[in-house]
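Only one chain is shown below, in structure tokens, and it's the form predicted on its own.
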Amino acid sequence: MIQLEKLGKTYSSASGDVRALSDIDLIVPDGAIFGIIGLSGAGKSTLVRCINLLERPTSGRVVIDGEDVTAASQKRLNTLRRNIGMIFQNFNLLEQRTVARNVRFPLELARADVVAEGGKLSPIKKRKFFKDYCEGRVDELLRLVELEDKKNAYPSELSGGQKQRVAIARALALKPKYLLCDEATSALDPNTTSSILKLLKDINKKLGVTVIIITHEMKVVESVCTDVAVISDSKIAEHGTVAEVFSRPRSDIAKELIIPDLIRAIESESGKKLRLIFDGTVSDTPVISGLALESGVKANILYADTKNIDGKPLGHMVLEVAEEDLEKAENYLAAHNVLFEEEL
């Protein structure tokens, strides 16, 4: 489990301090596809790489599996850095390197630790032992990704989404128990980004390993993460499961994030807008043509969506009534146990 406490980020720089992060206080648990969704500049690409320390906090803890990163020396941070992979939006692959020399690198880097897995060994030993255990491991990581015919290929022959896992299987080489990823779909297709998010997915399922996506797009979030945090100049504005807020939005950088910037803005003189929630109890029923029949209620649709996340049918549909109809649609729709908001 990742623990973040109190944790804060100041930049200092020539025109003054920045604070990137302020007071973030998080819990990932073990398992979970955990997504940290905002804006640009909202401090979620500094939030994840202060998690394995490339940015030192300014205050705070960062605790993980019970112990304070934070307060690790040089040596042990560098041993607790294993247990975490990284990717990156722009795949950082060695291009002098083959695919299985690129993933190969963090088990030539931590050759001492591998090479001790095997016991004690003659030095001409050792160097086979070496050898044949990164052989198998690259060719069991590239068959997780699907690669196992690119093994010689180099990264100038690589399509983005290739690239991409080929960064995720050099993630993975050391068997770490968490995978951060930072805007890791950001430079890719949809359809590429579909099947990049699918392998995160199944990697998650199948090797037990938490996963934690930093992204911009919510259909990233609704797509896989099991939880996610909003995060909105330097902290924390909501978190909980995907469906949660998915369905109930508290703050507004999350309702900016889930219901259009065009129907958000929309105004009526003479209307009012209502958010109805569906949470996957009342899905079926015919909400628009129930206030017309039973209440005489007119109804707008300025927007509607659904999604499916965890299994259960999610949504929720923005209506523009009349303001003298506001009372009657709100009896019928809390008779009915539909949910709803009145969006001012």
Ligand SMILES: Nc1ncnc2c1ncn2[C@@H]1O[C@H](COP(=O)(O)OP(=O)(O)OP(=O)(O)O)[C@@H](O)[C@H]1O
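Numbering follows the first chain given and starts at 1. Just so it is clear, the structure is predicted and the values come from calculations on it, not from any experiment. For clarity, a rigid core is taken as the largest C-alpha set superposing within 1.5 Å between two forms. What changes on going to the form predicted in complex with this ligand:
Remark: with the core as the superposition reference, the CA shift of residue 10 between the two forms stays below 2 Å. A displacement of less than 2 angstroms separates the C-alpha positions of residue 42 between the two forms, with the rigid core held in common. After superposition on the rigid core, the Cα of residue 21 moves by less than 2 Å between the two forms.
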Second form
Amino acid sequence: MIQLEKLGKTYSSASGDVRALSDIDLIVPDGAIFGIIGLSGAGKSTLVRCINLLERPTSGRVVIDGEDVTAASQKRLNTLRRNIGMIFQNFNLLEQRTVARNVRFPLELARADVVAEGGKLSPIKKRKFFKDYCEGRVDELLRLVELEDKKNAYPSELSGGQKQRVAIARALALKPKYLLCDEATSALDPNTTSSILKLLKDINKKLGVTVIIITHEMKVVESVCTDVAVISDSKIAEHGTVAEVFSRPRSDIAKELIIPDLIRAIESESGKKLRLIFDGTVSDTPVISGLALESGVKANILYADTKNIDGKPLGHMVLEVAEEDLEKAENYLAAHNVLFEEEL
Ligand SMILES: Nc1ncnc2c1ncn2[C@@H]1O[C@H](COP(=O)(O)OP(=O)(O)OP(=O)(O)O)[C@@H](O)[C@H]1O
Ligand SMILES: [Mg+2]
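Can you return the structure of this protein in the form predicted in complex with this ligand rather than the form predicted on its own?
So here's everything in the complex, that chain up top.
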């Protein structure tokens, strides 16, 4: 589990101080696929870079599996970092190395620890052990990301999606428990994005890796994340399960990011807009016909949409209701346990 406690980060430069994070309290539970969303400059990258201490927080603590990593010595930090893989928007592959040698790279950096797994060995046997271990591990990882046939290719010979697969294999080389993804699909087309997200989901399920995904694409959060935090202006605006936050965003920023522009853009000519939220719990009641028949409210359907979030159906419907009927409509919906919000 990753715990951020009162985390703060201020960048100091000649042109002045920039507060990138203030008072961040957040828990990323083990096994989650945790989305982080927010506008550009909100502090998302800084937040994940503080988790593996690529960036040093100026206040607060990062606690991973009960250990305060902000207080760790450099030596301990090097070990702790192996438990956290990271991938980026621009892949960051080593262009002079083949795919296999890119994936092997973290193993080379951790050679002493890898060799220690072989027990007490002579120098020659150590070399052999390391070579065999790396070959086996690289093959295994390339199988996982379905790139066995590109083993000897160079990054320049790969598509964006393939490069990200190599980066994922490399990030998993040391069997980390956590994988941080900073806009990992932002440079990819929609189909490639889906295949990378599917891979991340598989890695989460099969290997039990906890995944943190920074993204500006709400579809990414909808399709793979279990939890989401919304950052605005260096603070957490809100967080919760994706089903909770995506059905009823509370903060202005979450509403702006999550409620489709389409819904907000719908014009109501002669009444008020009510956004109904169906989370699969009250589907047995014919709410809309009941609204008309039982309470005499006339409502026009302006928009309806259903999505599948974390395996559950989540529907939105925007109704146009005459102003004088609004209270009646709201009473009816509340009595039938339908979640709704008045849209402006
Ligand atoms: N190394 C740095 N030195 C000074 N200021 C920085 C540095 N890195 C980031 N910042 C500032 O900190 C704030 C947060 O930046 P950060 O990169 O975390 O945002 P972000 O949410 O990841 O944005 P984006 O969506 O554009 O990637 C911004 O105001 C940014 O200008
Ligand atoms: Mg960023």
